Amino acid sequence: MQPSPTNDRRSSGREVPPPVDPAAAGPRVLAVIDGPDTADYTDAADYVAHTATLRGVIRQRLVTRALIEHLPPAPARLLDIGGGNGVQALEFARRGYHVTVCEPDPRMLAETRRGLADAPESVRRRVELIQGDGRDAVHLVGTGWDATFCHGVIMFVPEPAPLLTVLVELTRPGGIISVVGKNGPALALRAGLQGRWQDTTALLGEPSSAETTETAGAAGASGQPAVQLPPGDDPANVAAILTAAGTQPLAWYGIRTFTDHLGDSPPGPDVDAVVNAEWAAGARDPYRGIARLIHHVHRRTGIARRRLASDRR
């Protein structure tokens, strides 16, 4: 499917729903708070601002750097589920890929349009925007994509399995699935490095007397926190769901091992050196295991597991 010069349409030929008034839509929390007043962003405007910080830049550049090693060559067809303000879409469109963004928030799509307006026409023609929920993407954009992205989304859904299974269904056999989620076992690290000791203890969980025994210590060595993780914040769970749905893991990377605690610091003149250091850490143990985010890269192996009736909305 070649994207048309008109950047807003459904692949089925149906019209995109009319824009929703952001004020009428009300606020949408886009980040899970890991302590009092410590959300990365709480609305679309905050998210856009976050992408321009050092932490935001590092995330986007590390994801791009990893995907370059795994994606088929341009002009492959890429689908970005929950593509936000289109940073990744624009990056890969500049590299010659055809990218479709499926994003439910009209405010985020508006930000993507602003970014597209400043891009060359050749780039704009390679980007499509679709308003809709990623769990409905099979009906919105069809299947057979060369690669499917879902970056920074699974931590905001109560149960990630339906969305992750859809990603596999959307992707052609042999295609790439790229998922970025929180690293739940390491969430206390940011709070600790920022000196928020009560939040750190709450995230780690108070150890019981039984956990100080040798047996309990061996269990704790697995890297699992003392508190129960949301399903989307458990990297092992995310990888297991993708594999069960019909994929093969190719690689996993840590994102923001050294810089996650720096808040809204802007990129400095040494940003390239920072990215290089984060890249080196995110590709090896033990550093990637304590990064804030985990980037999973899988390949679809064959026929995706059929979604259960309970998976469908």
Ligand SMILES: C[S@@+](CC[C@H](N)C(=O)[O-])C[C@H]1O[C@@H](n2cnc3c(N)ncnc32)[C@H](O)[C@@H]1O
Given for the second form:
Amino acid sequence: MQPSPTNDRRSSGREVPPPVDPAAAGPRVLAVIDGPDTADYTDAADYVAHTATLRGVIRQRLVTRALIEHLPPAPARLLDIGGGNGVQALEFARRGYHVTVCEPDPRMLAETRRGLADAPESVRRRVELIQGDGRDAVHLVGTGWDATFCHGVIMFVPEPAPLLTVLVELTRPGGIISVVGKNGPALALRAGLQGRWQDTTALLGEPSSAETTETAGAAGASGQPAVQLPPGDDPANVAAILTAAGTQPLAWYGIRTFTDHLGDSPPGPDVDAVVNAEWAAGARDPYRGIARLIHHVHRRTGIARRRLASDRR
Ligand SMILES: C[S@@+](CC[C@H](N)C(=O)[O-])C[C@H]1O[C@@H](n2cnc3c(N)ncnc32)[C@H](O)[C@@H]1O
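Beyond the form predicted on its own, can we have the form predicted in complex with the named molecule?
In what comes next, the whole complex appears, and the chain from above leads the way.
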């Protein structure tokens, strides 16, 4: 079951202070009340450290594994918008692809260069780094890419639509668009598994009678999260925007069903077994529906909708 569009989209902003009392009136914004460990890794050094943890390794390896199922064979031209420290760029360059990273943060680009320095010359030659905002990427890197990635970036823009629409415009008809975003409706899981009960209750909100009277086994059928989601953290919204911009959904995966509460634990000797378990769960219901992140894989169908002036920022 592909995430389906939800309707009730009130405006949101990350700077809104969280109400402590879950019964407090007014909409709440999940990203703010998601607990102290919701560091969004805007700092390059923090993000590099995160990519070495079990959670970071699981995320990257699941993304790679899913993409292998959908990408055209190498060599093909891949574009990684907000490519961070270049984990996927390096991975796919090693696999013979030509990868361009478009990334606004010079410290992230420096981390990518550091990673590339250890790679063979043939791999380094297949990676190009461009500094810039993804929303400006059409002007920076042109269009016609065989696949465009945008992983873990939509949580950093106030409105996902302009960026998501650009991803479609960047990609050639028939090409692949790969987006990873937060799974807003399931954000309480981490807090609950960590025993942060006040955060958990705040994230869940009060169950509605519509939810409790649903037929057993039809979990999630109402499609409405208990509390308001930032638009980029709502997988149904992300899928709907991509589709409206000219794509067809191919697959969606959950990332970190069993391991998201493990903080900064390093990978252990059983990491391959953990990846296999996460992969098996992340590819099917009901497990993928409670994963921390959702990986959307779409195919561009035709001519992208022309961007409106209001899409620009
Ligand atoms: C959490 S990191 C993810 C990095 C990488 N995509 C990955 O999955 O490992 C988020 C990245 O998004 C970048 N970013 C934030 N806003 C952006 C924007 N408007 N356009 C492109 N990249 C952006 C940040 O600089 C950062 O490198």
